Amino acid sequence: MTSAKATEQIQQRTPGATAKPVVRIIDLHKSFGKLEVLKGVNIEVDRGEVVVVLGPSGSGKSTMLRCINLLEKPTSGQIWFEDTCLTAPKVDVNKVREHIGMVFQQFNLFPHLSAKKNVMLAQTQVLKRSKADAERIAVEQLTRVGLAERVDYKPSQLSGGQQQRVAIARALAMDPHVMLFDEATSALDPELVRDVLDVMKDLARQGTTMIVVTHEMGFARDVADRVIFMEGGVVVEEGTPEAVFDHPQHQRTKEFLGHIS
């Protein structure tokens, strides 16, 4: 059931206030079976923001960015996205999800074909772009990521941080409004970790709105709007940067930042 306090703040954030979160997250509850993971998280992230979710494992942040486009479906609570509730009945998730860019741990290429096949397969078969448009974008995207000498290269003869450079590549290419990164660095040995924090920096340079589920302390210092650290399937502690590392006010957020630094 949602509470009396998230039903007055899904009043409040119907779509028509003047400055709209891209995503809001409504007192989102998930349960696998007996065992629940989210447990009344409430998150909004505005247009061109980069958002950091921090969290011990288990915490539940990699299962909140998946609710976010209905890779999990919530057991309870709404999930805005711009001007539509996705877990409303009836809504096409589908639809939305083309506008909704995901980055895994892994990479999920198809390893028989190129990068540039690779980027180019969901433009043609979910956008419907002719096939010219489609490999003009993947290069131009390739080129983004700091792959335009291997558009013709197979996953086979990438590196972990190229392969990953070519999914981010992929997702950018449906023109999304908002891109998730799912631990995008975990599966990668650390000397190639650098290449793909590089890449998310400049797409936030650029304006790009991002919710990043990682442990990169660095990057989320340096590149984060806000900070979130979430633990036990709630959001404990969220601000700055400067707020959350430098002056943290749970002893929960203490003790993570402690072990960790």
The other form holds:
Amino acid sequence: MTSAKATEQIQQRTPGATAKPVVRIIDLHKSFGKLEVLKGVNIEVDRGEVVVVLGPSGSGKSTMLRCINLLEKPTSGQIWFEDTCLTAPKVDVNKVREHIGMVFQQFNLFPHLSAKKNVMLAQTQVLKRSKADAERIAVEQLTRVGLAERVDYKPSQLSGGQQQRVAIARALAMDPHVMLFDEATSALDPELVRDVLDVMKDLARQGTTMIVVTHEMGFARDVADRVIFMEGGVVVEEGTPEAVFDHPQHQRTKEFLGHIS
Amino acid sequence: MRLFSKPLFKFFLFALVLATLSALLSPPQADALTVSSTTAQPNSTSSNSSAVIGGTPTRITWEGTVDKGEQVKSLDLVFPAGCSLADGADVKVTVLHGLDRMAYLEQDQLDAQHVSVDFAKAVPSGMLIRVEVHEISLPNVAGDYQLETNYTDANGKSAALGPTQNITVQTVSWSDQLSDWLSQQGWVQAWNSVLFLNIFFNPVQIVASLPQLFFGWLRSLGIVLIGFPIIAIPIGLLVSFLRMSKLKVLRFISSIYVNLIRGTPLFLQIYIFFFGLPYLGINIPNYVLSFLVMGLNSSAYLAEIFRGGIESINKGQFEAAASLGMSRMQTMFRVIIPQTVRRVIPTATSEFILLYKDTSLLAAVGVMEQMMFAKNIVASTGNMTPYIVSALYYLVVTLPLTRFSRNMEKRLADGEGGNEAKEKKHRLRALFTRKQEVAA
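Let's compare: the form predicted alone is above, so bring in the form predicted together with its partner chain.
To see the whole picture, the full complex is given below, headed by that same chain.
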């Protein structure tokens, strides 16, 4: 499923990279008490691929995403990140999370730190980069998301869209191997959504491996290499955007897309 | 060359021998007078009642006895330099034979340098002469002072006696001077004639106790200023972590600690520590024990305040930090606690105020803190005013802190969900930028 374009870029970035999937989810189950949210999910994401996960609320797509960096502990099943099995006992969770960037619906910026410090914190704490390096990279990433002039602002002084872009910069500064977007634009005012989507599109174009949970159909159609439709805790349908949007195979997918558009 | 004739030389020799003999046989000072005492009346109105204060009118009493076979015709007492006479300064001379007062006419002259007494008839031996100088002020410099005594005997022979015994003078503090002055003012006397005002708001006592209570105030403040940041905050933080620990044992132990301390009176804890530890042979200096006990007590309350603060932080903050690969410790110290600090400042300040007021309980075990200072003054004066002054000292700390705590609370409430904390200098700018965004 890997697009030729993306593969090419990845191979430029990491010479000798194999076509091995970055993330592999095998028969993932997750229950909250008696409520079974994920009922055997199987997903593979290759390097450089942009996968958009669609589905009605309560379908388990956010939970699936949060399982990938173990913010939720899977009940059963396996999750592989590159060569590491995350569901194995004694796995160093923090080490794995370094390489998995995540962007939340509610931004979750650190309110007591400026935009720049938000981006610097984990670099210095986790990657042990020098302050100067971290600062340089922070400014670089903030510039990349269009916030060069806002580096010293506190989150409370930024709009929602700006905050979300800081959050993206914060994740990118860690040089993640994959970026997870958990409804990154759902909490934004409509007029602020575009800025964030533009940044995400840029990332996709630059070959970033991305798993995006969203309700933005336009984004899915334009940017996704593959679209996954989830409902009721399972993957109902997956395929290229054209296949899923224009020729959905399942009744539920049709209904969902009909409701949305 | 002969300067001296032989008889003259013989006379000199004789005189020399005589002088040597008389020097050997008789006491070296063949004075007609023995000074038995020189004293000044204690004149401090405040608590130190036995002190002689300089610069304040007092009464100097000089007493001397006329020696055997001698008579004293006149006396001249020289005051130490720097003395001064107040209004109504006067001399009173009494001559006593045993307990009987004898009538001897005398004339006296008094000025700031000396007093001279001239008896109409020489005072015979065995008599005690007492000279009292009223309303004279000794120099307002602390130290020992003496009077010098000169006299003339019946034959008109003058002699000087060496310095008399010391009069120890203490300097007058401004408050003593002021309270002395106040106590002589008409309006103060009128004010004090009202019993209630006299007992609780006596101006003289206010002025006199202010500086003394200041030291008590410093000590009370010192106990909390050491106990709170050095003991209460670190232990409180630690206990709050234990309270949120994944390990049940730690949660259990820490909850016992918190509940024991919060569930029993501080007064009781003070008694247990101050009276219990010495029985175990553990002797800790009072002040050290003070801030230990106060700090430990406060740590339990702070632990709950901190825990509440940490638990009030949005779960998303933990998740964001975790998603970046930050360890639990890094998350705590870099992300959660800095945000918690701002949130707990109002409640922690209230806790500080409570603790500060509760230092007064330490008076019960004899720690010299503010309450104890006030108690001591009240005990020696029988006037309640020092307690009121003490109240003022407490308020000087508690009122501004209460205000600070309230303002912080308001500021946090104004911020969005308490998430936002701005430095003062950024406040206006933050408000401004927010407005712009709303308009945009």
